[in-house]
Each structure stands twice: as structure tokens, then as C-alpha cells.
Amino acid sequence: MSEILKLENINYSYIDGGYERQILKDLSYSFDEGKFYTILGPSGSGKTTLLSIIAGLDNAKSGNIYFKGKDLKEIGLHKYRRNDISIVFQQYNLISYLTAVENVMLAMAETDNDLPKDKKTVAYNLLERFGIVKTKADRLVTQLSGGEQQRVAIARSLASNVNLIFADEPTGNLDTATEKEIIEIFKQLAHEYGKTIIVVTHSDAVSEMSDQRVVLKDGTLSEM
């Protein structure tokens, strides 16, 4: 496997009742292509503020990210953002007025990465890989279940053809055995299609079923 994403000596914090709180301490961490990471550690410790920086959502305070070899300050955030990573949340942010296909068709408006002309039909087969099928595709968003709309999170994720996919606590809002499902779909993500995942989840049951469990202590990540 090959590496696609490396953290080097990343720095993070903020004030916090006129004090400086250190959330990450020069944090290195290196993960590979095709490979399905969770991220645990405490609550407080500073996961979801680390997957937002990854995912080029907020700042470091110093240190550097490459991906594919290249420091996303010489990508671009944006252009980082709008090809190479997709985010799946706990709570699915999905258009509510729009239809499942709609919004797994938006993502794709919305990457310079090349796809096939005929969107709407990629979306529906996206769709119905993940178990939607057409006549819950066309449905609002709204008039489906947790599980479904999660699905179409995920469905969306790939539909801008990106190599990494993160997700903070995706299966929070879900039962035991969707949760089993969301994650077994992450699995196959990660071996089938070669995608890099990272989720930060709370949940030993989530963990135990990924390639590499890493824990966030102390402001630095460390395997188990």
C-alpha cells in the first residue's frame, strides 16, 4: 500500500478562559491508499478538531499535511476540497428539498475531477449499490430513514470520484445493526475501491471492525 495523506509536526490550539489549551502537539501520522482508519480517544481530546484540518476545514497553528506527496498549501484548500476528499457527518447534511438523486447529482456538479456525462444514471447506480433503489431515489430525503439517508451520504461521497473519504461519528444516530451495515459499506470502500477511510467514532464496535485503530491522547496519535 502506498501512502496518500502524511501529518508532520501539526500544532493546534486556543484560548480558553485566558489560558492556551494544547488540543495537538506536534501530531505525525502517515495513512495509505485502500486502507479503513478509525480515530478514538476521549471525549475533548480533539478528534473532530483534527479531522477538520485534514480535511481542510480549518488551520493548523503550524506543521504541514501532504497529499499524494504534495503540501496542501501548494494544492489549495479549496481545490483540495472540491477533488480530493468527500465528508460523510453524523447528521448525513443532505439537501431536504431535494430528492436522494439530487443530492448525490449536486456533489458531482461541484469537483473539476473528470465523470461520465450521463450523471443522473451514475447516481441512480451509486444509489442502488447502497441500497437505494430507484423508487426511493426519486423520494425526498426527508421521507426516508436514518439509514437510508446515511447511505446517501455515502452515496454522494463518491460520487465526485474522490481517493479520501471522512466521516465524524456516521453511525452516532444509528441502530446496532445499521451501524454494522454503514460500516460494513466502509470496509468494502476501502478493499473493492481502493478509497482512503477515516472516521472518528466514539464507538468500540465501529473501531474493532477497521484495518487500523489509532488512538488520539495527549495530542498525538498512537496505533493499537
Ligand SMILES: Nc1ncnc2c1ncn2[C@@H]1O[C@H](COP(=O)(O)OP(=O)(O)OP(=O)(O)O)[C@@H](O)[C@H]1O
Second form
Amino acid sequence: MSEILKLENINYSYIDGGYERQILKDLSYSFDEGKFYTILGPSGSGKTTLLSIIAGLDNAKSGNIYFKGKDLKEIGLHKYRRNDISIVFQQYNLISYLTAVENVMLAMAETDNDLPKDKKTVAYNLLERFGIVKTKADRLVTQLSGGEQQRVAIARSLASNVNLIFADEPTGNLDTATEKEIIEIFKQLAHEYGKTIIVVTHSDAVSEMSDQRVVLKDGTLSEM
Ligand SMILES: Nc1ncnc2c1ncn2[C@@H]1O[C@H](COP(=O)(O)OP(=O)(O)OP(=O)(O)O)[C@@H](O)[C@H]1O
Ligand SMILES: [Mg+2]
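Could I have the structure of this protein in the form predicted together with the named molecule, to go alongside the form predicted on its own above?
Expanding to the full complex; the earlier chain stays at the top.
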């Protein structure tokens, strides 16, 4: 399997109450293409911080990140976020005054990647793949259940045709049955569509279903 994301000696600290507290310490790890990873770790260990750095939302204080062998500094964080990655959030982060299909189409407008011309049809098809039929796709997202909104968010994350998808507690607001369905979707995306999925979770049920469990502790990542 080929490497898609490589972290090399990442350091990150916050200034907290006047002194510096180091969250990530010389963290190095490689993620392979087509695999479903979960990142576990105690609350406050720095999982969300790590995700925001590898998703290009923040800069590490030192260290390097390579996407497909190319340094993120060379790619540029803006371009990386626009064309190479998507993020799925616990709170779904959909635009509340738009319908499900409009939310998905919006993501298609926000990338330079080559996409099919008929964006609306593609958006409906993507949603349908995750159980959001046309009548639901035409509803405002606020009129969908939590599980349905998370499916829309997953469809949106795929709309821009990226290979790397991050998620922070994507099933944190969902019941166990819906959680299982969402995780099945992630597994399928990795195994059948070659996407790399990196999910931060506290759920054992979720991590047990992943290909590789990685633990963040004392500022570094280690495989379980
Ligand atoms: N902007 C900030 N300024 C100062 N400290 C911060 C900031 N953001 C987070 N922290 C601290 O850094 C540590 C790591 O936070 P982070 O949110 O990454 O943890 P986490 O592993 O995602 O926790 P949880 O499992 O509870 O979501 C925590 O102690 C947190 O209080
Ligand atoms: Mg967190």
C-alpha cells in the first residue's frame, strides 16, 4: 500500500496561563492509502489539535507534513484544504438554510478538482448512495435527523473528489445503530473506493471496526 500522508517530528504547543504547554512532541507517523484509521486517546490528549494540523487548519510549530510525498508548505495550506482533503465534524456543520443537495453542490463549487459537468445529478446520486433519497435531498438539512445529516456531510466530503477524509467524533451525537451504519460507510469508502479515512473517536465500537487503531498519548502516536 502506498503512503498518502507522512508526519515527521511534529511539535505543537499552546500558551496556557502564561506558560507553554506542549501537546504534540516529535510526533511521526505514516498513513497509507485505502485504509480506515481511528485515533484514540484520553480527553485533552490533543486529538482535535492533531486533526486540525493534518487537515491544514493550523500550522505545527515545527516538523513536516507530506501529502503524496510533497511538503504541505510547498502545496500551500489553502490549496491542500481545497483540493486534497475533506473534514466531517461531530456537529455536521452543514449550511442550515440550504437543502441537502445544495450543501453537496456547494462543496463541488469549492474545489479546483475536475468534476462531472452535471453537478446536481452527481449530488443526488451521491446522496442516494448513502440513503438520502430525492425527497429528502430537497429538504432543508435542519429537517433531517442527526444520522441523515451526517450522511449528507459524508456525501459532501466526497463531492470534491478528494482521497483523504478526516472526521472528529463523527458519531458522537448518534445512537449505536446509526453509528454502526456510518462506520460501515467509512469502511466501504476505504476498501471499495480507496479513500483514506482518519477518524478521531472515543467509541470502542468504532475503533474495533477500523483497519488500524492509533493512540495519541504523551504527545505521540503509537499503534495499538
Ligand atoms: N486554543 C487553545 N488554547 C490553549 N489551550 C488549548 C487550546 N485548544 C486546546 N487546548 C488544550 O490543549 C489540549 C488538547 O486539546 P484537544 O482539543 O486537542 O484535545 P482532544 O484530545 O481532542 O480532547 P477531547 O477528546 O476531549 O476532544 C487540552 O488540554 C486543551 O485544553
Ligand atoms: Mg477533541
